[in-house]
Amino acid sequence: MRIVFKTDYMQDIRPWKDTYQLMLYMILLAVVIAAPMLIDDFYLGELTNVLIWALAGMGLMVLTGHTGQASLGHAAFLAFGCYANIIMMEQGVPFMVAFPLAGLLTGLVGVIIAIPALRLHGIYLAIATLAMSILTDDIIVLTETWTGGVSGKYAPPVNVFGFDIDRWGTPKEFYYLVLGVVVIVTLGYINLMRAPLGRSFIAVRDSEVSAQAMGVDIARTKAMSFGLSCAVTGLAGALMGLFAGAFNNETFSVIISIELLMMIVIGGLGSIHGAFLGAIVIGFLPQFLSISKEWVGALFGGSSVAIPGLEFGVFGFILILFILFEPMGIYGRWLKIRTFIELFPFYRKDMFKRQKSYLKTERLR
């Protein structure tokens, strides 16, 4: 059993535990740079994809896990990221500039549609945002000129310091692109809920009246939380295009924004790690389904027949074990587990029991 003995106030606000948690944080960084040499292209391809839904991830949980503001519409932002980025590319603006700028400017979109969305409240948010996805379908259609339409339109190479990366020809270059722009979010992140704009997030999430009566300013600071969630989530939509070489009006279907809101709460709704987590479900369950249906087709001597929506099915199955066995997800059941290791036999069944529905007060109307 190992107990860490807090001696420092400082050690609450710290980006982790004590030392050994660092090292396991840079060993797990030191396998991801190694990939690379470890692994071929095919499933470097797959950890990369899984590193943008990771950052995409992220990008929602800022919103929904450590806000408590529900969204169905991020779909559109990873779009409105996807399709800036690459206009400005191909206006002559270097990558390094135009990347950012994305970034930046899905942000402020998101500010500006969270004055009015934000006065919505849990299932009313929901269906304002999703309806703002569905929305973005037509729009890229209407704004042709601009979007390529139903046509679409396609990556160009990506030119970082004088060396040209491009996600078919250089994909080793290519991950460590996507790797190094996954690990400055994070460390921001984690810096993010260490300051007290994220504090403030978390004090909205579980109360808005106890907020307000500590100071925070409740609109202020969800129109902030809407607005780095959609810089975050335009970065991935920049990523997801480069990645994907071709797109159009139906690459940001409204499936995606319901694949988002899964991921993270199978992750693990309120934590980094639940992000990561969950990427890793949404990227590599559609592979292990293919894998597994050619094996099944092997063992019984049958063909591997494709079964529509088998994906969208299994996806919507394990949601459901999660809410019904295990609303805090991946990672909340680590942490029982851990817990129980570092406590037992000390450890009380119901440490982890939450109220189970929201007091109406909890809310302001």
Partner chain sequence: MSFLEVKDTTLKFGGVTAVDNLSFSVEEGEVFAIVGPNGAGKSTVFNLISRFYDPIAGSIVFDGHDLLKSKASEVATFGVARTFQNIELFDQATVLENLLVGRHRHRGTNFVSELFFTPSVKKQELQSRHFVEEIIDFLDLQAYREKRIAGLPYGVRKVVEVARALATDPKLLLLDEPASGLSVEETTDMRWWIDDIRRQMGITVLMVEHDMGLVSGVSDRVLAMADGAKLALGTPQEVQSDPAVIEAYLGHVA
Second form
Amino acid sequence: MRIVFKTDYMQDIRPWKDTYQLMLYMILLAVVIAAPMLIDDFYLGELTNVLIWALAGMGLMVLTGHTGQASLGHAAFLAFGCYANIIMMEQGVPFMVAFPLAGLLTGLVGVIIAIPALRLHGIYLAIATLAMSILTDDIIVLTETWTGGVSGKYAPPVNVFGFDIDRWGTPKEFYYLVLGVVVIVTLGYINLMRAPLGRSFIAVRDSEVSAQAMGVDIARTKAMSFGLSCAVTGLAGALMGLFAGAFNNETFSVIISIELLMMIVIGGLGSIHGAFLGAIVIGFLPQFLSISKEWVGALFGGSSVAIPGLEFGVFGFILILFILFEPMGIYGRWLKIRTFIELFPFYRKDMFKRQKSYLKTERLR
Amino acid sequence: MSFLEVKDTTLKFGGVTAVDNLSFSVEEGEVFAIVGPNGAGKSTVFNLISRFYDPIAGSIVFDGHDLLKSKASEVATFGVARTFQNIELFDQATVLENLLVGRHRHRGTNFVSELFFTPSVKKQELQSRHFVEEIIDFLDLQAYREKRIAGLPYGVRKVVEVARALATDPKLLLLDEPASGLSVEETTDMRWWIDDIRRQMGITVLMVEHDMGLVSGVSDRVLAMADGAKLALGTPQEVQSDPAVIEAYLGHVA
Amino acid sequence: MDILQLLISGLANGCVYGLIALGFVLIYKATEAVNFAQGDFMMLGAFVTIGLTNAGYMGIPFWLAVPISISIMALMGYLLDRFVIRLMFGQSQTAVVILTIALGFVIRFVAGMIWGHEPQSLENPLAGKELRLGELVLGMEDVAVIVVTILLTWGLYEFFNRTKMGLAMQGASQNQLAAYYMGVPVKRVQGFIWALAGAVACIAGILFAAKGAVDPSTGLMGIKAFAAAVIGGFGSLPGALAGGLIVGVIEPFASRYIAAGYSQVAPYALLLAVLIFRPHGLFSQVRVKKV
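The structure above corresponds to the form predicted on its own; please provide the structure of the form predicted in complex with the partner chain.
Everything in the complex follows now, all chains and molecules, and the chain you saw is the first one.
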């Protein structure tokens, strides 16, 4: 049984509760820094992919998990970040400038989109963003002069502090590039969530009327959330483009948008941890499925043919189970397990019990 | 000029006149209560002051600020805080976080400094926390500090509503039925708190309440409303003995 | 004449969108949940009917297979409500949306496993028959689609606005607790409405597969139908049909008069335009929350 005694307000203000927790995060950081020495290039590539998805997940988490605005269209911002980055690099802008600029531009696009989106609530916002994501495909084809349309574009190697980095040639360096971006964004995210702006996001999510009565400007807060969310997603998109090496109008399809939203739901809405946990599921699921398929094939002597749609089928099934039995996602489940261990043997089953509530109409806003 | 001045204000929903040419003023330092039967337009008056509704005529001026020219979120920054009849807390956040949102109007930092959590942000967070802790002590909420609202009993939520409004450090506090749904003991507590809010904190209180015991116990002046219009205005005793008020509550006595 | 021909085929397409949109609106009206898997239900209904009646599968006579498959889909809808949706009681609308999107993934996967990924048509007695009105040549399937859709929408509209059950359903959606106190059997109402939505989806699927070909990814058409439902203003049955028809007609005309690529773009561009100018659809039902 572990109890944290609080003796100082700083314990609530700093990101970790006590030395023990800080140590755990330090160990985690040490492991991910040492990862290229521990695993081979294939799995390092997979890990890089997971980190990029986690970055995109954090982007969506700000908007959906913390501000409560469900977006089914974030692949559009991935695409924008990706194309903006590559197009600027093709114009001779160095990567070190093009990359943050791509994030910034995507953020600006997000703020502009937020203006009409402010009037939309719940499913109306979801369907509007979904439509936007579907249109992205066509817009990329229509603006072929810049985007290369259906034939797509190739990502050139990038130069960071004098090192040439390329996903296939130098996977270790590419991993560190991604890791660096993820760590910086995560720290910024943590800081925001313990400051007034982060709290105003949560206020808007939980009750717009009372947020307003507390002096929170709803329109500005939502626009801010959109902007931040899209900027981070844009960065993730730029990295995704570099990681994929080649991309075209179909790379950032509406399915990616949906997958991204599902990912953060599985991970746990409303927590930064959730973005990472969800990314781990989505990143390693294909690996896991192909391994288990081989295993099943070996056991029953069946052939290991590819089953189309299997990944999405299993993914959908996992998501259904989560929404039904653990709406707080993997992170929510982890909190319960942790509390169980910390309080052993005093944990009560109803400690995290959800209140049963009747459906309130959402036609009233 | 009074502290809060509502003048000739009218609001219509479709064909229904919710507030009918209503005028009243609240003086600094008093406890002012609005009473009336259900549907008299009491909460609507609050929602007009909070700028959730736009009146079709009239003016509302608070402490020199023309509220009708301000956005809803600006009303709080002038120093008007409110509670809600049907509790509108941030359900997925803790009591502490709810109260800290109340400090939002005192935010002196910007996005960039918060992103880096500069020393000035840290200082501001500590100050907010100190202020909020005083409110927690004042309303005896220590036991619930780190509990999520979603798991709290009704009576506690009602107190958290008041606490959150106080956390904004207001000049004028609007309490929308602070005692509805509370037990006798909780109502007594609420009565002392309202008294203390006025005496110790020097906050002007405007409240809507049905419980006449509470109203006559704490308020200096009472406004009785029916059908959106003013019935009577005066001390609790005057209003309670006013024939028009008795008729509105009990029906016409033959 | 050319325009008229284009209009009729657009209307027939629009009717299928309208029927799927009707399913969305039915469930939304009565339970305030949004079933994003409605398109996949339609696809599943089509495949169930194909599995029953096509010569390559069971070969049951068409007019016998239709009621069987409608019943099967109604049962599916009911079971979905009973064992999945009911567990979500009290969770947010968005959670239900995400759940049903996931359900759509699962349905597409299962349908692909059973019936494969090749497009298939429904063998039906109207296939290839034509109706000639002067110079106008109409496929009998198109005519059937339009007639069935109009009848079904009219029937459902009357049901919701005239019968006690229909009114009970509207009540249940606006305030579950209050409806419960008033003696409305909220759970039974919900089960019934999901079954009804399943049946409507099946009819849409039959009509769709009779005049074209269906494959598992056809389920994604649900997104377009959802756009149609929103254009029509969520919560209004005739509105859903109107939205479906608008989308159905705008598609061929956009590709004919603007450029080929635009038939995909047009419905969503229209949706965005509608949402920007009328955030709750053309026939809005949203009011401001009272505090």
